[in-house]
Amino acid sequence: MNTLTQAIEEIVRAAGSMMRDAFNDPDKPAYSLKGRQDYLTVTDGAVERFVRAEIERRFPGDAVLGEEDGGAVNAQRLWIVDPIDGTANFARQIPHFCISLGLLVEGRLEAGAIYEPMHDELFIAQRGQGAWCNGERMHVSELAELPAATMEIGWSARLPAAPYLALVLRGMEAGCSVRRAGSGALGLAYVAAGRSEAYAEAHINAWDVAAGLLLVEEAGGRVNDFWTPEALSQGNPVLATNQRLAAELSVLTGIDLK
């Protein structure tokens, strides 16, 4: 592990400890709603402030874009953080959430990590160095038949329900086991780890995918060209798959892969 990935691991593990302590607090995390099914807790803000302070201390001059407090979208070196991806799960006492932290350098993902604190799982990658889960090299699934495949399809309240339901139906008719677990970042990590064959969502924000897309690529998978000029400010569709089902899943979802 080099200095960069060591720093990323230390930051996300410390942030994860904050999340775990809050989740296990007898008073439980209080939450509010930013919008329909858009949860916010005090811990979201606390974790993001911690990450920003750590990046400023360790990497002075680098910019940060976060879900809660925004930030730059045109910096040469940009850290992108989702302090709690799966906040609804976190707030409702479902132990399926994580922190996602990725480093974008001149528009290309170079390193990132997803840490799921309740099961102590660290997914981490650096470009050209592979993807790892708790020290074990990850590789995407080798499944080649949709009737044996698992596909997670994310949903966003920003879009109408009909296209989401239509995609779920197409996936089921193709024979996939279709799931939705409430964390896009972990959905991508699970594709990288070979636990599912695909993650798709019609619209997702940059902070949800800034680590996961690199994990999938470094684990031998395929992803769409998410990082268009508007991606940081507006989000984009996302599709991440294994190699052997990539063509079929691209047609099924209508999302082109790189």
Second form
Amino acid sequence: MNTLTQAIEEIVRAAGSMMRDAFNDPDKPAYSLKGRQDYLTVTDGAVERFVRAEIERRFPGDAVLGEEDGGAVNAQRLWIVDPIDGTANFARQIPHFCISLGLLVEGRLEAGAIYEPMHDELFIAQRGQGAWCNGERMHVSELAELPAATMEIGWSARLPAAPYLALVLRGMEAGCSVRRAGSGALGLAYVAAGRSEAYAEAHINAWDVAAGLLLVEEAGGRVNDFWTPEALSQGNPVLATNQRLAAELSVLTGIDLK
Ligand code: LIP
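Alt. form predicted in complex with L-MYO-inositol-1-phosphate (LIP), vs. the form predicted alone above:
Whole complex next, starting from this chain.
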């Protein structure tokens, strides 16, 4: 732990307690829909404002890009935050959501954390320093057989259903246990933790993956080259896998790995 990762941990843990308090509040937080199946709660906005204030206080001059209030996409030091990833779960009282906070320095992920407050799980990584879950070193699974593998495939209403269903079918026909739990960030964290062998999605936003992609790399896994010039403004496909199934899963999803 150093001052950077300590600061990241303090920020996401404080944000997590805001989320947990709201989730457990008898007067459930109000929510609306930004679009089809695209939930927004008052807590998303409150948490993002908190994170922005903390970054401003601790790292003056750094830029922030957030899911709710946008921000810079071409800063030298850029913090990327999804205040609540898994907002639909949070809004519907399903305890599977997290905050995701990542730091890009000159376009390269340098540090990041995902905190899941309902189970008090902190996933954190700094480039070259490994990936950790609650202080325990993480490593992707060694599983090498698709018929024993678990794969999460994300979905959002940003794309038509047919390609999603086709990918699910390919995964199931290959023998994978295919799931979708509603938080892309936690899906990536679980690959890093060895709890599943892959997370794939045909389109996802930078704030959903800005911590999880580093977690997977630092846990010895493989990821696609998400950070293209348009990644921050438009998003991209994402694939993260363990080592031993990387080639097969890249072919199955049609997403190249780095
Ligand atoms: C997420 C989506 C993503 C989806 C995840 C999650 P949000 O973000 O952007 O594409 O697959 O399950 O829903 O809206 O919860 O922050």
